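Have a look below at one chain only, the form predicted on its own, in structure tokens format.
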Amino acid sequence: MDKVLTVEAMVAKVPDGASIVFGGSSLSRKPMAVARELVRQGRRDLTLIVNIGGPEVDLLLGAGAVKKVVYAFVGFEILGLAPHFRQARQRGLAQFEEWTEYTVIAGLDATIKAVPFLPTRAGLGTDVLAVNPAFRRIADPFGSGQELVAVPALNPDFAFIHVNYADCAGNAAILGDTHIDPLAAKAARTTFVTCEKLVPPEVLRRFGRDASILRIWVDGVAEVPWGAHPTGCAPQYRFDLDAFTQYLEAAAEPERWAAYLDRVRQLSPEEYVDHWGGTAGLQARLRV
């Protein structure tokens, strides 16, 4: 079954007010072409679910597209804080729900298992339970006396995941750490995959266990070279320090940020690659 779409067609299926879980982690393998397309198409009131969030969350907050963020962390790692995330938190421009890495995993897993919550010890002895009213302290119902945390199921409407390779049916291979991506693909009502390259099924099968996302979970797939840029997509390319520097400089001044958003709205995925020097220029700077 051919599930090939464009990024534009994928995002066109996302209504205002939808909840979206993003794959990748931090500055690694984020579906940035999707985040830019959400800005291009003017989505609003989105709920974003991330484990380790980065520029995808910050860009959408800076574009005024977000109602709520469920997260364990959002930042730019060695490059510092995520400027629009910080501003939105300080000014109360959106709702924020603090989780931990493991509880995000447990919340997605609860949906996969078709249960309303999963019990865990994660969060006990921390302030997470004080700042997140979504969690509940419960006693072991089998009488051991143990105190546990009930983590509610996370039910995203959409998952967007960027991978190294995929076939037309939606099977996908991630080279390296899969992060939460297989869980996100299973838990979401609709899962879309973007990939660096579409390959025939017989080629994808050569990746063995790296083909960790199966077609049964995927509703559409798009070939989007450099679709994670400016984050990295190992082993094809590393994150782009120059692009992040420009982003952070623009985010520091309202007029420059408005111009940055205008550029995001104007450039198609293909034009975006050309803007950064085309495939040859990007490879020369970022090829691992």
Contents of the next structure:
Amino acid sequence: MDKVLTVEAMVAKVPDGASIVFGGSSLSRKPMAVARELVRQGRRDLTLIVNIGGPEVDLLLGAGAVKKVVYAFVGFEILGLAPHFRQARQRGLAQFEEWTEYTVIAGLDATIKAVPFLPTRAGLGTDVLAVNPAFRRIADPFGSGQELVAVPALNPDFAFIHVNYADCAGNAAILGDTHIDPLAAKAARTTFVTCEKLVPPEVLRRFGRDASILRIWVDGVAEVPWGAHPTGCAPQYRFDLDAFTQYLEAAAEPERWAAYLDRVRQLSPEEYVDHWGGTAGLQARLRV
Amino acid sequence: MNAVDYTPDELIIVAMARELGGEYLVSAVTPFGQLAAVVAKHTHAPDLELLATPESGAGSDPWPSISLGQFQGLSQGAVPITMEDVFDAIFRDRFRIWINPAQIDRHGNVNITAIGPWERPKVALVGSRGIPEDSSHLSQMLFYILQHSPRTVVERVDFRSGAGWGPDRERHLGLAGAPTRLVTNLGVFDFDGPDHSLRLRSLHPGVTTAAVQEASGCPVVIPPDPPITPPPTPAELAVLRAHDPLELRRWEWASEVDGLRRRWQEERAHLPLDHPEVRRWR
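Having seen the form predicted on its own, the form predicted together with the partner chain:
Expanding to the full complex; the earlier chain stays at the top.
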């Protein structure tokens, strides 16, 4: 079985207006090559679903590709706030729906379990329930008197996940934190995996339980070295502070941001790696 | 008696550490939160189970890093756990975390979402993250603020990312997830004033009750003759300093941007590069 394709071909299957769940978490293992390719191919009106979102959401907002963001968090962690997310929230440039970490998990899990919602206590007593029209308050049907939050199923059109290793059938191994990725892979209608390296199936099996995504959930796989850059991909590389500094400087000024986006549109995934010094240059700065 | 030299950041971290105890999974997303857990584990609370990242690395001996929490977990052979494990621990009250909100109010509601109205904020922050889960399940809710001011300690938060005391809590949540402690640069506080309002427990050395009231955007219940926060012990300071090779506590305290780049370059030197568990996957 061979599900290998290019990142360009994956993204070509995503129509304008699609909903996409991204794996990874803030500055960790974000499918950034995919986010860049969505910008390159000029996708519009996307709905982005993230648990802990970061640079992927910010880039797509900054490129005007987004209609709506479903999120528990969007930020750059130790580097501060996400500039385009902040601007878009403050100026109302897109629709935003604030969820929470577990409710995003529950929404994906509801789809996986083929039920319309899952109940939780998370969110009770907070203003998330006041601003998020997706949730409902329900009473315990067994009569305990407990009020609960009904979290509706999240059923994204696409999941994009970047992993350390995969085989050509789509089995995927994540060596650092798995974040919501195994859930996202199961909940989306179509799941695409990008990986640092494609390996033969017998090698992939050696990763044991780190092979946390099975091929039955995966529709396509692409080898994209440095595909999470400028976020990190443990244990292969850490996040690139120099690249983030450049991003944040560009985002602060419209002219520089336009030039930054031009460069994103010009560079293929291979040219992107060359632009950052090639494998040798990236390894020298980012390998632990 | 020799006075022990310490800095304000170290006093705050040690005050935070002393609130932790028992056998819990302790997560951290900030250097202060991580160091508080480390100091507690290596002094009075050896049964704590520390995570190297916000969601994994049980059994590790973490130190605050810029990007390397996951690398520490891998190189130390920590037990890999999942997001679901973390939320199970939260829902079953076997989890603790020190949270650093942008705003906290007199009833312990906290905000990391937005300054101004949610629909069109003056400053959009990051979103509620996992605080709603914590504030509806944990029996101990721990907050810290490094710049105690009328902008951070307020009468009413602009958005409730986490549920404090009040009618909503009584109706829906009971005691689970109620705020218990606040540590700031001025003192240690609880919510045991009238109607579960903010109350001073101890003043940091050199701080006056008038300074606390002046720096707060809401009334603070001040007991007569409040105690002074005990200074760090030599043992606590030794653990703290040994576990912060990049001195990220000072970076969080002072928010020096240039200091981040130097530390980012230096952090690689502090990892066991040749650890077989890491090399194996290369």
